[in-house]
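For reference, the chain that follows is the form predicted on its own, supplied as structure tokens.
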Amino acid sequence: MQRLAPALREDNVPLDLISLIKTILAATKEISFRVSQAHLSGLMGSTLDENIQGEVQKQLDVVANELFKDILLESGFVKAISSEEEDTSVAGNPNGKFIVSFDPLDGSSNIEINSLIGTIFSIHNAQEDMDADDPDMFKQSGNKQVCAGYVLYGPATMLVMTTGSGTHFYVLDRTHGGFLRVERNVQVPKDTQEFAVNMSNQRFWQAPMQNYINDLLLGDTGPRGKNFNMRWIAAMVGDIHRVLTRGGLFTYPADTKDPNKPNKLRLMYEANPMSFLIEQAGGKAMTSEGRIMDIEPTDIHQRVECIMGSSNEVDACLGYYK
């Protein structure tokens, strides 16, 4: 097991970056203590405020946005931020080499059941040429990200993250209160038998997206051949982390439930990490025209189908849209 610091620089991550990642995570570990502690300090239940989502905001929703928020802003490092909990980007520092979007706690509607949540975060480097406060500086593609991760807050606090060299596991090590690298290079294999997605939704699905599922419930019995697993957390961290684990097919179609709102994961601080993370581990991360990380933005809080995780079965649901 390796420190964070000498695994990244032993990646040939710049310093300034380093630096950046460790106060991203310093933002982590406060927000793990307040989840731990969020019954016996009265931040469990809903505010009675709507993010710019239509979302109604959880207690630690807010506590999480503010923490990450203000400790961003007050490094230095950082010249704007998105988040989904803001309307829109909020400025930091003018001379800052880095933007960061995030997702201060993915998966809140777990919070009361005590289930797995996390943070989701993407850094871009900032352009020179815009000024700190214009929104527009967050329209680069997924491609552009120069680390992306998220913390994952279950049994232990787990890191995953990617600079461009590999998926890796971090490890909180509450003894001496730093993330320790326990496992190298992680792969998703190639094929899989498990699947995640809402199946509430289904009769709201594309035609393709529903003969795909169909026929992974037939089993052994259906065209597949074999039987396959449902998983379903409510938490894009938690059926995320499960894919990058033990392989598998994670999927959120469009839909037509809200003709408004057919997508439902938001690009740039969801599908875009994720995305990241999964394609540097061997996966495959698509939406059913192409490839998320190609996608230029148009705004912070657009939304987009995912389709991603084992290669192989990305390629089979693919190929019922063709």
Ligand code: AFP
The other form holds:
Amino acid sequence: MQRLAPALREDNVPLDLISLIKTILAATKEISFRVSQAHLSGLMGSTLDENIQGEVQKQLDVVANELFKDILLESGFVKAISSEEEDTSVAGNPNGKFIVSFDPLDGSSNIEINSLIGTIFSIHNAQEDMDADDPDMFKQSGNKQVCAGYVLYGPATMLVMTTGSGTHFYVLDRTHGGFLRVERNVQVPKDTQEFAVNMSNQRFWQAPMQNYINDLLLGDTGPRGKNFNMRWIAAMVGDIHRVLTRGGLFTYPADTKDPNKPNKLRLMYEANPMSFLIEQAGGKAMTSEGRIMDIEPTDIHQRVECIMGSSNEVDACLGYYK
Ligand code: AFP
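What I would like now is the form predicted together with the ligand, since the data block earlier showed the form predicted on its own; can you produce it?
Okay, now the whole complex, with that chain kicking things off.
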């Protein structure tokens, strides 16, 4: 097992990016501690506020967001940040080399039930010719990410990260306080018999997704000729971690439940970083129309359809849209 900084140096990650990653991890270690103490410190439950997405914020969402934002902005490494919990981007050091998009606490409906939650982050190079307070700086495709990852606050606090040379697993070793690399170049199996989707939305999906999932449910009596199992953690960090660990297909398809919100997952804070991790591990990350990371963003809070995971299964799903 290797400590984080030597592991990153071995992968030829530039020193300024290593410094930023260490800053991000300092914030996540603090969030991990606050999460573990939340019940004891009266931090369970919701605030009276809604975020820009119209979702009620949990107290821990706010704490995690403030912590992450403050540590990043004070570091001097970032020109601006953009968070799922902020109305717009927030300016940092005008000379900062990077910009960071993040979901400070993904899966917040799991907080009360002491189930999986995590922090997701995505790093791009800052554009030198743009002002630090210009949110348009974040309108860069997922292809331009220089690093992406998540920290999962589970039985172990785990970091899963890529800088473009494979996806690697790290575990927080509380005996020395740092992350140790436990698995290099994780590979998502090409085939799977497991899928993850919120089945309660089935009647709102488009016909191709309805047909695909129906065929999975028919198991060995249907056209797929094999049985499938289903899992749904309701936190993308948890579901994608399972896919990275043992394969699977994860989807949050477009639906007509709320005509003003045909997609649920956020491109910048969820879909792009997870796509980078999945593709670096040999999987696929798509919408029904193309690669997620090819999307040129038009809004920092835009939402996108997600179909990702084991490559042959993603292809099988997309076959229903042709
Ligand atoms: P939050 O970021 O608001 O906690 O939402 C989590 C999430 O965006 C994603 O992580 C899950 O996959 C998805 O929502 C779960 O959605 P359902 O509540 O519709 O199952």
